[in-house]
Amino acid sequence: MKTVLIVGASRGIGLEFARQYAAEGHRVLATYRRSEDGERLRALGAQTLALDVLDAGSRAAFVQALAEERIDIAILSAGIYGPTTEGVEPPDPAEFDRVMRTNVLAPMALMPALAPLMVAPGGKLAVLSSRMGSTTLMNSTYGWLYRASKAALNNALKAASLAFAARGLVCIAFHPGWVRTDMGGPDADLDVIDSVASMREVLARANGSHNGKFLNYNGEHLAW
């Protein structure tokens, strides 16, 4: 049995990670913001922790609550898309702050705080990024604020992989696919169950050679 931490487990991909790991008998620590989300996670068998990733005090209390834990797998799933745009019009400053603070600042604050709590060597830390964050693969201007936030997240993950390599941690950025969730919408081509099951398989077999990689949900390497 492994201890699995999922940040952003209230819905979508994070919720499915919690469901699948708990169903297999692993010890799941799952974060939530609304009380009803916490109740749903507890019904799945998860231990819950309240966390507002945008609040520094909430983050500090969350890390303190984990002080005695040893985490095998940490998955940072919390994220938002922000405004739907097609061109390169200037972003609204409030939307820019909301997207960047959620998708970049929060994981940059949490990764160094969680690293000392990870089982070492062999602990695995994953962030949910997106193929839309790839500079090499970009072929559209659609959602350019979201793209920028995920490119920044990828860069932060890569830096974390270098910083934590000496401890034997494996840090991975995942593209979960275009998944049918509230964010992905009903027309997405991948079921959330299949996406999460595939990422879990990749995490299960991940080793030092995967550290600092940007991976598709099925383990295929993606260009930064």
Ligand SMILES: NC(=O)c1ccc[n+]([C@@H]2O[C@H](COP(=O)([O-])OP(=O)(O)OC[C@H]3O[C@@H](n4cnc5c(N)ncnc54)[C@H](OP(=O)(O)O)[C@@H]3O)[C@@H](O)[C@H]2O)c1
Given for the second form:
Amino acid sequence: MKTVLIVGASRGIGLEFARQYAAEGHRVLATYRRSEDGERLRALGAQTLALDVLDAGSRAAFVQALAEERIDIAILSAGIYGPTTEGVEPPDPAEFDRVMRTNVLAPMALMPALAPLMVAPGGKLAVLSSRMGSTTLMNSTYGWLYRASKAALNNALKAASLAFAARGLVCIAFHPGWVRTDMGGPDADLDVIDSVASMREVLARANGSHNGKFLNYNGEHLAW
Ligand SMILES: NC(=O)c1ccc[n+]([C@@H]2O[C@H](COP(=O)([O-])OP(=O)(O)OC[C@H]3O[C@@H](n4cnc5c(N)ncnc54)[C@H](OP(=O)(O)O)[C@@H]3O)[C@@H](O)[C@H]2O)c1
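Form predicted on its own already given; the form predicted together with the named molecule follows:
Following is the full complex, with the preceding chain placed first.
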């Protein structure tokens, strides 16, 4: 039985990670913001922690509440898309702050705080990035703020992978595929069950050779 922490487990990909790990009998620590989402997670068998990743006080209380834990797998799934732009319109500063604080600042605050709580060697720390954050694979301008945020997240994950390599942690940036969730929408390619099942298989197999890698949900390597 593993202890699995999922940040952003109220909906979508994070909720499905919580559901699948709990169904397999693992100990799931899952974060939520609205009380009804906490109740749903507890009904799945998860232990819940309130967390708004935008709020420094909430992040500090969350890390404090985990102080006695030894975490095998941590998955940072909380994220937002922000404005649905097509071209390179200058971002609204408030929207820029919200997207960058959610998608970049929060993981950069949480990864160093969680690393000492991870089982070492062998603990696995994954962030939900996006292929849209790949500079090499970019072939469109839509969602450029989101793209920039996920590129920055990828860069931060890579630095974290170097920082935590000595302790034997395995840090991975995942593209979950284009997934049918609130964010992905109803026309997306992949069912959330299949995306999450594939990422769980990749995580189960992951070893030191996967540290600092950007991986598709099925384990294929993606260019940064
Ligand atoms: N779906 C896709 O096709 C796709 C593709 C590539 C990458 N991704 C990435 O995968 C991750 C999960 O996406 P999803 O499709 O599951 O999105 P989603 O259905 O929109 O769910 C977003 C999750 O993030 C949480 N969240 C957002 N802001 C938060 C905050 N300030 N504090 C705490 N939690 C917060 C939400 O919690 P609340 O319910 O409390 O708002 C919710 O649990 C994201 O990082 C996304 O960028 C998704």
